[in-house]
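This document starts with one chain, in the form predicted on its own, laid out as structure tokens.
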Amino acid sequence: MSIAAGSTSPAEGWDTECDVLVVGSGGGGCTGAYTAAALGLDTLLIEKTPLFGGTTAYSGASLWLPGNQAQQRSGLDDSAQRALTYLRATVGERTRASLQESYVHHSAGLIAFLEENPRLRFRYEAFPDYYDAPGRFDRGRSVVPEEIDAEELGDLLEVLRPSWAADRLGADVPRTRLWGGQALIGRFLLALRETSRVRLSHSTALDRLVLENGRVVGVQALRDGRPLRIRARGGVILAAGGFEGSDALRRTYQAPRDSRWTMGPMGANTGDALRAGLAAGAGTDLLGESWWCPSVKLDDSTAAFTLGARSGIFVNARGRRFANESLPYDRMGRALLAQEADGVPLPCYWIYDGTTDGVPPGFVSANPTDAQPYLDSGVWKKADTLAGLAEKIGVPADELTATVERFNTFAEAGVDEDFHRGEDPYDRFFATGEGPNPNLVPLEKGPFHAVPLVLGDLGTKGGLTTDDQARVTTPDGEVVPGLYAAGNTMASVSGLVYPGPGVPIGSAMVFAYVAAKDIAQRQED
């Protein structure tokens, strides 16, 4: 997976050469590496670390992708349209209209191109869009990759990013039948190979750009320590991720946040390429934002990112319930986010009861199947009584078991009248309860439980201003020449919400297609 000698020598003062390099390993990295060798380019892929995948690797791959053949094969009628109607009423005006027209009209494309590759397979998978608004599917229309027997990657496994909870945690999470992102990048991972126009690249570090005359013509890299310079004929891909990995950058954008409860692998994604476009004269966007969730703090620098709370409530520093706790998760910490807007400090607490054997009842990625360790640590909490609960979190025992009581009239009938819990299709999607609303179950078995939720990230979304082709743009809007950006490197096409599932992987892969394109279309011009 080293870097092998280019067709031809390279040019003076270059190290190595290529007509399209790029920069990161993700959904969008390899999207615009393997469109970019299809298309006959000389393509070189570099990764930072060590493992290829970044923080597509632990993802579930969902991808949001509108009107393409996969949702055909299952009987979804949608269409770009109807989706494009459905990303305008969520994102608004907040990104341009252009841009949302691009990366909706490009997504069927994606898909077909991609499965002209037998070994790029998707299918579609129920998962609903977000938000109640005009265009949506109640089901969703996100896609996902078809799993893969690991053993068909051959040694590919050994260099392909493991899930969160292995890489992370180093749980022993077995590696036999992969999903998800393990499914997509090892797919890809198998595309690039066998193509003989791609060169990957680990443990190469991008460290700055290479300008002349205004143009990018390459990076300078550091593989192991020592510098090394690649030439792009044609142009540079910047699909190496956010910052959320960087506590400096997010002191700098973020106020007050750090690193320990992103999702994001460690090390990775530190805003190399966020530096290198602003010293190539970048403009920047929406660096305040990420793709927020809750989660499960595990100890003082590790949270799991956690999703679809099958029961249980959520209660801030004052022992009182301040959303709906099945909200899809940005929304969710966004709902954090406003508890401190307001003064009210983190974590918050999910608070349930003695039926979950001890366990958080839902997803919860570190996958705890047993909450002993997590209470002997003291992190977690538990006791008889509701009041023996709040004494240990530091709640008013009174507004606790007052806040229970009326959740508990709400579950019995069936309507949560202060937020709405169950009333929409994202709701009851995690729904497993019984009774007249199934997300409203009671707590009234001991011992009460209470697990620290803080804000959490899947990664920062803001980053380089790019035109509708991902060309990067300087703040007065002009491109600058070579340069592409897609993914958490470039400022989100979403803006400040997350329209559905799959929404940031699926729009890096498609800006990386549209990149890898625009670049081939000038090296025919």
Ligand SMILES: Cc1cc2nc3c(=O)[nH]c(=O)nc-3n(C[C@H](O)[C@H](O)[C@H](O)COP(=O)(O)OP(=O)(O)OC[C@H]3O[C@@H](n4cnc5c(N)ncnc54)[C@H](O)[C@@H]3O)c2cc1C
Second form
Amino acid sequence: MSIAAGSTSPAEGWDTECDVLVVGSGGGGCTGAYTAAALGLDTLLIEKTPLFGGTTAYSGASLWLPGNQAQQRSGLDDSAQRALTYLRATVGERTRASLQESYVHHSAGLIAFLEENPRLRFRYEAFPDYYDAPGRFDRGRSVVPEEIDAEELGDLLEVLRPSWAADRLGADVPRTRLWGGQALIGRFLLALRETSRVRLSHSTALDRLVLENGRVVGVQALRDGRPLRIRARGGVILAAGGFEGSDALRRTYQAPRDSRWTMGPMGANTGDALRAGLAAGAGTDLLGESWWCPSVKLDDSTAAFTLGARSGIFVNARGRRFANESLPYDRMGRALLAQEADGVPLPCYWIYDGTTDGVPPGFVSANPTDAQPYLDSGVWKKADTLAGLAEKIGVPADELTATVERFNTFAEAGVDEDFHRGEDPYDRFFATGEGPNPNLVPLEKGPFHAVPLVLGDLGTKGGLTTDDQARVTTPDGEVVPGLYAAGNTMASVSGLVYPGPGVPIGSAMVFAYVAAKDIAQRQED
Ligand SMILES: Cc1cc2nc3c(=O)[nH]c(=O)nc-3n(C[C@H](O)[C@H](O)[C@H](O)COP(=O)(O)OP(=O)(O)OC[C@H]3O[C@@H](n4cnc5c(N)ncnc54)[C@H](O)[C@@H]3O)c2cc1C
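Having seen the form predicted on its own, could you now give me the structure of the form predicted in complex with the ligand?
Complete assembly follows, chain above in first position.
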């Protein structure tokens, strides 16, 4: 897993060389490296940390790749045209139509290309699109990697970044059957090792790009603190994630946020590729944007993404509901942002009753299954009455009590007159309640709980501007020759929205694939 000598002696002034250098080993980087190698290019992938997989390894690896053959095997009648209608309806004009087209039109080809390798297998899995817009599939259109036995990975398992709960919380998560991001990166590591044309080098960080006559011809990396000059004859694909791990860059480009509330691997994605791209003259866009999510505060230093609230309500610092609690997570994140914009300070609170033994009743509330440590630490609160709870969290007791009473009347009638919770197929996908509206579960039984909700993220999504082939562009729209970007290093095709499950990794994979193909084509020419 370290740099082997290059296939040929490096040119003078370089320590090693390759056709394609890929920076980062998440969904974008692995796809770029695999594509380049499968197309016959001598490929080198460098990864800053000792583990491969990045945030992608933590993820569910839903992939929004419309019209692909894995969907077809399940009988889903999707098409690039239908998906494009949906993308246009949700993203609108905020990103170029041609970029959106490039994403959608290469999706099916990507899956067909990957599935030529038996290691890389995908299947459809229901998970509704996030907006009620033309072209939507109510049950969703995403595919996921097929699960894989951990033992098939052999020694590669040691360099695969573990799941979020294991890596970030130190939880004892059995590693027997890998699914989601673990399966995706695990399968890629196997496929990459089996091609003879890829070298994988962990603990090797991009430091800066090397340019000659305006063209990116390689990089200077740091390995064990020592500089390493890598020549890339065909191109460099930056797929090094966003800048969610950098408080400094967050302060520069976003409202102040605590980088520890991101869900990305700690210390990994600190915007190195963004900085390197800027120094090479690249343009940027969407730097204020992230893949937002509400996160339950675990202690003073971390918070965990929550998704699919099955019961309870979210209230703001005034003790009032402010949104449909069953909204997709990025939309709920934006509702939290709107609270701030309206002058209502965060955190908000997830208020739920005593039916879940104190555990937040979400489909995913990334990981706590035991509430006691958080209650003991005083970050989460509980009280026998709503008034007592209100006092503990500092919201007006009469407001909180009135909010819950009003919500309970909605639950009885089955209609949320304020925020229409339970009316959208996405809401109902996670619902397990009974009664006329399974998303509206009355809060009746004490003790009542309050868990602070902060604005977390799955990574930032603003970055380097590109053309439709993922070639990095300058602020004037000129191509920076030899330089490509994908994933959260690239200004996202999805603009100001998160259209559906799997857009982050799906688009990362597509643009890395497109980049590698472009390099291969230019090499051939
Ligand atoms: C719990 C969770 C669930 C999610 N579920 C989904 C889902 O189902 N579907 C979906 O589409 N998205 C999902 N996401 C979001 C998604 O995981 C990320 O947006 C996506 O993985 C980003 O991919 P990437 O390739 O851009 O970056 P990453 O996967 O983060 O990879 C970037 C890599 O670059 C490396 N790197 C950074 N700097 C350097 C450097 N200087 N030199 C070399 N390497 C460097 C990092 O160490 C990292 O390994 C989820 C996120 C979380 C946290």
